[in-house]
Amino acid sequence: MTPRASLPSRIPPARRGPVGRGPRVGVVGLGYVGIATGVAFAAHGTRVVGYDVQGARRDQVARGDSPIYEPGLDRLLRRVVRAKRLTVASHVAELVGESDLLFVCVPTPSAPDGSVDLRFVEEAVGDLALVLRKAPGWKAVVVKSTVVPGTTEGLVREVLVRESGREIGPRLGLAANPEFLAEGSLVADALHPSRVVIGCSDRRTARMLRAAYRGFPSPVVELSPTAAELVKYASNAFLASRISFANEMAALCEATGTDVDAVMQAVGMDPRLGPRFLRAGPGFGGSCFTKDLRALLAAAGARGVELPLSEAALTVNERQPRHVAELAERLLGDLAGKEVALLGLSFKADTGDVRESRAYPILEELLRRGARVRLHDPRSLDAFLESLPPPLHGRISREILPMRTLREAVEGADLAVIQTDWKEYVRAGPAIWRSLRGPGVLDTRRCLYPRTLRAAGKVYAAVGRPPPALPAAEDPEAGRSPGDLRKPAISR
């Protein structure tokens, strides 16, 4: 995935004081968008009410504690709760009566068929719509949610008008605002977006969110609900399709003795291209990109469209697992009654999210290859158990082995696996290393320091580059690791 973004060098304090003139925010919903939306809002001087149909998230929100775990997360929110500026809402109508826009900030999960599920989204807005046939004054629904093109004219719309009794106009706005937050850097994207991309159905909602945003360092994109609902798929297909691409690379860089690093640093610097979202690894995980790819393919296709770049996409990223344990096999030879540890189970670091975790399809593949597989993870990995698949539960304990610490993953198993560059494997120093059974460590993020494997004894092997030589193995070039191969020389 992308290199993680720092935290802002500062972040907006909350200001305290009278309400202010611009337009009261509400917030359904308080997972990942809702709470990046509310506090962003907040941060930036916005009055905030949020609300979510969970009574104990709402008690924990209101006490300044965030239900997930974010860096700077809970310093921010707990800003602006001790600040007043983001209160939380017992019921409904109570989020209504204080409220202009009411973002609509639920989970839109994949159906069995790769299209969205869209029931949270109707479920919120009919229960809105209640509410606003008999609230007074004007107030505006904005889908903050991701969903396929045409749901905000379409299906929000219908259930607006025909539950609020109210046609949109004078007394109700409709707009689309979707997010581009990234996991890992939430708090970071919510305060400074790269843009704000608005779709309005009417002028007085787009007046009053271009006021809602005055105070972010933003551009502000207008454009119609369906387009703005199509900017956040079109990007997400294209950053998938660019770790895809680097995927295909990296086998290549592998097969040809080469490191994709260096190779992608170099296509990087090509202004028409960026650096970004050029990594190899394990494949892209989280709750966007294979969601919203499955659910992009299911709407083109309903409408006749073909979108074969997206479908490789998806392609090459259901199959680089296996490759993950191909290369493992490279360095155990038959993995049956083998030990591998595999490090890393939420999606990428500084997150707790397990959603499409390539930590899944990875242990589905050592485990059908015959290896016994211990699991590490420094903050996921109740979570990771906790939502595997019903038949690997009963294999906890005899195939499966939940580790609580880094050491005890480690020692005497035969394989380490890196899935997840946590800081916490980065630092491990060679005594950890030193422990493992087996030859070495797979890195599928090349985030380990070979030097400090070659200090334990240890092979290095990555996803993207050349595999090692073996110590054991009659090779010219035997003991020259992956970590020898040199970056580009640059000269300026």
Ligand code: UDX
Second form
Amino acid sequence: MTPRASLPSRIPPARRGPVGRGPRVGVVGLGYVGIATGVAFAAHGTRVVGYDVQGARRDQVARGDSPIYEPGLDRLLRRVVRAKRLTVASHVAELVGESDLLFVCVPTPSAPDGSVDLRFVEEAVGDLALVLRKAPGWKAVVVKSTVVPGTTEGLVREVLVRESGREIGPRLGLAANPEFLAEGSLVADALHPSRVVIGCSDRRTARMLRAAYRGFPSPVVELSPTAAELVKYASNAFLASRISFANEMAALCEATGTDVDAVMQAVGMDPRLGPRFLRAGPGFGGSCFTKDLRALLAAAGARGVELPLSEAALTVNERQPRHVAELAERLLGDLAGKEVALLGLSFKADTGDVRESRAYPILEELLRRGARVRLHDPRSLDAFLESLPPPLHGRISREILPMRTLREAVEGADLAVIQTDWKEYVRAGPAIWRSLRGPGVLDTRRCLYPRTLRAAGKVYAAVGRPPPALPAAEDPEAGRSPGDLRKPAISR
Ligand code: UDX
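For the form predicted together with the named molecule instead of the form predicted on its own, what are the coordinates?
And the full complex, kicking off with our chain again.
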């Protein structure tokens, strides 16, 4: 993920002369990755054609209407559609006919054993290959979906050659080109990637990909397809390990009466380490880290390679929701019969995505201890409820209580647990927290202002901070803002 760059207020001008010069881009799969990729190429001046197997999604994107919530995406999509830089094909043959580089951006979910399920990649490449059999001119298939090392040169090549009847060579190219997009900053990450990693075994595809990315302000790294695929997994495994490391330190900070943000900030000042992805919290969620770690472990295991560090990153992450429930117990004692407000269901703020959100295991831990749990999220309550597994779904309205407003969720609850650092929670005034029946708030993200809780006469407890001294009014730390705590006094 690149630092949040500001989103353009206008489409950047085409940098290589008129739109349409250079390779034409086709995008298969109009989910997070496909839409962001298409919009970014279009915004940088390339002609883009998108395609998705779902007709409703094709129609929606063709209207310039984003099927996913992501800051800035709606506006930019509308602009590139209006400018006819991004169009949508109604079938694969049309997509292939109008594109030179065919980016495969379909999902690669987890199989039940944790390995990567390549079914959609296989289907998408198979569909493209059948059209490529008869398509005139040079074309290349570019795998942007996250696939385990060896997939492009193995399964993808095999399907492509078999179904198209063409060899990889003068008329057909093949490449891996992983993305590093993070939700919440999808558009900025797509427009300004920290690096463009191109994995090609033939020169022409490498040249064409470089030409397609010419308008992007990003360094290009050329590797083999398998090395490019590995860069994606290594990046995610390393980022996830940093978060788990911060969470491990958070537990030690709680036990030693220290503040994890102050400690990790000073750690991150070492230029060899850098400050990012050292924020302790409820553990990492989202569609990538857990899935990719599991897939990496399975792929390495299949080759007889052990990855104990990556395995530990997952183990620490799986333990963190239990730790959150234990912190709740420290505040409330036995949770049986207590009512806890779980605030924030998205896996992080600024996204409506609930995939692998830590809210699921935290909810389970609280229920297992006998609590009734009120659920609130400014954006993703419905998505969260819909995706609850059947045994939990059956408990909605009994032990699981969906709440439409923050006030409804908090008023009369025994404890509020912040899972996502939504602005609505950070900005909530003392009146909201005063309406709690119980002692206060457990902030897994340390995003609230302790002084707000103090003003409400409530206790502020957090992951990675010493347990609060009750009552809050006597807590000397309570007046410090999260900003103060994140920025310890630094003198030069
Ligand atoms: C991630 C990678 O950043 C991206 O490069 C990759 O392509 C896909 O996976 P994403 O899952 O969208 O992106 O979000 P990210 O911002 O990386 O956060 C992942 C999870 O880690 C979230 O639950 C977030 O809250 C958590 N996190 C992140 C922390 O707990 N602490 C941190 O310091 C950073």
